[in-house]
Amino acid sequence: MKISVLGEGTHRQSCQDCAARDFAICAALDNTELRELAQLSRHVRFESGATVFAQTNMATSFFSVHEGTLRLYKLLPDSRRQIVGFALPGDFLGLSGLPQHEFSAEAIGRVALCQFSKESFATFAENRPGLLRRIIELAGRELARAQEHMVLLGRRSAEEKIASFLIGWRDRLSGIGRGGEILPLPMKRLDIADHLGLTIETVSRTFSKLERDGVIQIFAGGVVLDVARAEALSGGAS
């Protein structure tokens, strides 16, 4: 369920003070360009569990994540769910260029996004090489994450997969200034299982084993990570 669509004046004010601005597409824009872009956008909020867009629906908008976390998933022909990733503030969704969405995006907790019509955004970006370079940079990061995920789904044990996931998640949060002693895990263990190609029972057993081995300490809503041990286990250290 969408809970609000903010008006233009509210959106323009939020653009100036947006906490995600420095690592979103907006990082390539000056204040004048930012005000122009705000005229083309809507600031939308969704409740936890709401679908922002659905697989195979027509892709008429781009979305820039402002607050919160989303799960990105594909439904396979046999109705199984494969989570292809998690979107964080600053991520730009809808770059595939295909007429239909390749995956669905669903809110984990409440989320806020900036929504842009693809047609109007393309016109705005056309003569702004700095913005186009920024979009290419974000697309490159998305491709790199997809390639890392393919490797993660390969011949690795459950412990290696989960340790790699936790290290990668920590690095992504640190990159947007969300680092801290406790690594928050807003997604459910079933989400992690569907992301890593494991069963939820395997994920639960592996979390317990990692805690016994001193790799993590489990708290409500997150873990404390022994980074050196997790990197060694994931293959990130020699």
Given for the second form:
There are 2 protein chains.
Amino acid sequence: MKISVLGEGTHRQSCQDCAARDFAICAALDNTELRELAQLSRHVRFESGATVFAQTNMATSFFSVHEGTLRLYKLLPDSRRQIVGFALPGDFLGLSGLPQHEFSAEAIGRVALCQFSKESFATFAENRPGLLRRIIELAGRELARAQEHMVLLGRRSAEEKIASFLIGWRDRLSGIGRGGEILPLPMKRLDIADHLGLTIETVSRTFSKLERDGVIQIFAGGVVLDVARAEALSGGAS
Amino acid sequence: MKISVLGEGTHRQSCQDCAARDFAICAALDNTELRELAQLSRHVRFESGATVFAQTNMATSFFSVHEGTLRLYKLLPDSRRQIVGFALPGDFLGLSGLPQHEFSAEAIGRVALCQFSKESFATFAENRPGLLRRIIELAGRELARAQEHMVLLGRRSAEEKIASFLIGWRDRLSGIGRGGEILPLPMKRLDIADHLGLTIETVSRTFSKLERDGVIQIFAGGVVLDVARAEALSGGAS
DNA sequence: CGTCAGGTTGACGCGTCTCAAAGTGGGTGG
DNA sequence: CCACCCACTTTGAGACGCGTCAACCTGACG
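Please give the corresponding structure for the form predicted together with a further copy of the same chain, as opposed to the form predicted alone shown earlier.
Next comes the full complex, and the chain you just saw is listed first.
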């Protein structure tokens, strides 16, 4: 297991002006509490491909994503892989609260995270209802996303899967202020395949077909998306 | 939309000796709090097939399942259906916290629920960290189940899906003290199909094959399961 | 210029879906 | 009590979407 920490240390910059603050659990805290929580946190960085934690590990930390993208995946014994989600800035890792990690987390490109020891974070949160409610809010959002993804995996065709994925990814990015003309896709085709329950060949073919049909334009590391046409092909919401 | 309430009223029996208490959110409350919460609740019953709430409805209530089984599902515009889960005694409905229900809930057989108005429950929970932590615990468990189900939907074959489902269902039932020689399956074949991302024909064929292979014995409303052989066919955990 | 990871494209096969028909059991009315 | 109906399930035959296997392309990097 490759684990590479590029740099780490205590908070290099104040949490007050953290770009992810409004999307992360921190949104529930006032400035005093934020400073207190910062005392408990370490800023850690991982290089591309590094494993932040693995499914078999005991969960000794919570993480809040500060910058970058991660793939969260589960493996079957014969090494089939299902990517259960991609984590973006503001996402909180460790919501399950179980003693062992439910999935593995790997950096896609470089990532920066705030790390909290499980015990000290639990102590800090224990009697802060505002923070606890914020965690419930994030968990509920995550659960809703998971259920929407079950519909995709169970009931959508390959083309609908790709179209739905692109729309959902776009919406998530714009939700954290990363919207734009070009839709960045930092993950590889294989990651998309393992996220959508397809093979890499089917993903590649479907991207090509969508480009031929004028739904997307493919660039290195991203696409330009015709949202209306993609929605028409996605099989619909819900 | 058929909504049939067989009977309703305030708490007909004390919450103290509720069979679901230890599995429900109520486990976080002492007897005084329990009595207080009971004041806010209505016991409601639904007959088989009744809709408890629909995806389009505004979520005005939370529910805690007291007795029975429900199917929780999402529909695509062309009426393809994905059952995102089955709710059992102790399960809490409304975890997403969003203003609209994320899925529809229908009774499979008769069900009994505790209903809380969203506002009064929120007020009650607001400054009870113990209860909030309990909700986080239930949400985390639900999230872990959802992620496990994504692996099933995205990466398992039909036979592995059925075998995994039977094992998981068995484990869930024994977790709430409903284990036994015969494994009850209150849901129809079509429900299983829509839960596992299959068609009813494939489910039926696979059940027949598992019976021919001596993995299960099929009875009306349930099966007897050879757990070891089912696990061998399930493709493995995680 | 060679190597290598990632991506694309094609031919073919298989697992699951689709369509169709028949079997089963519970409930109801004659 | 039997005849019929209806919802649900089972089984079969054929079609098709996606997976598998294999070859080739592309760009980054040394």
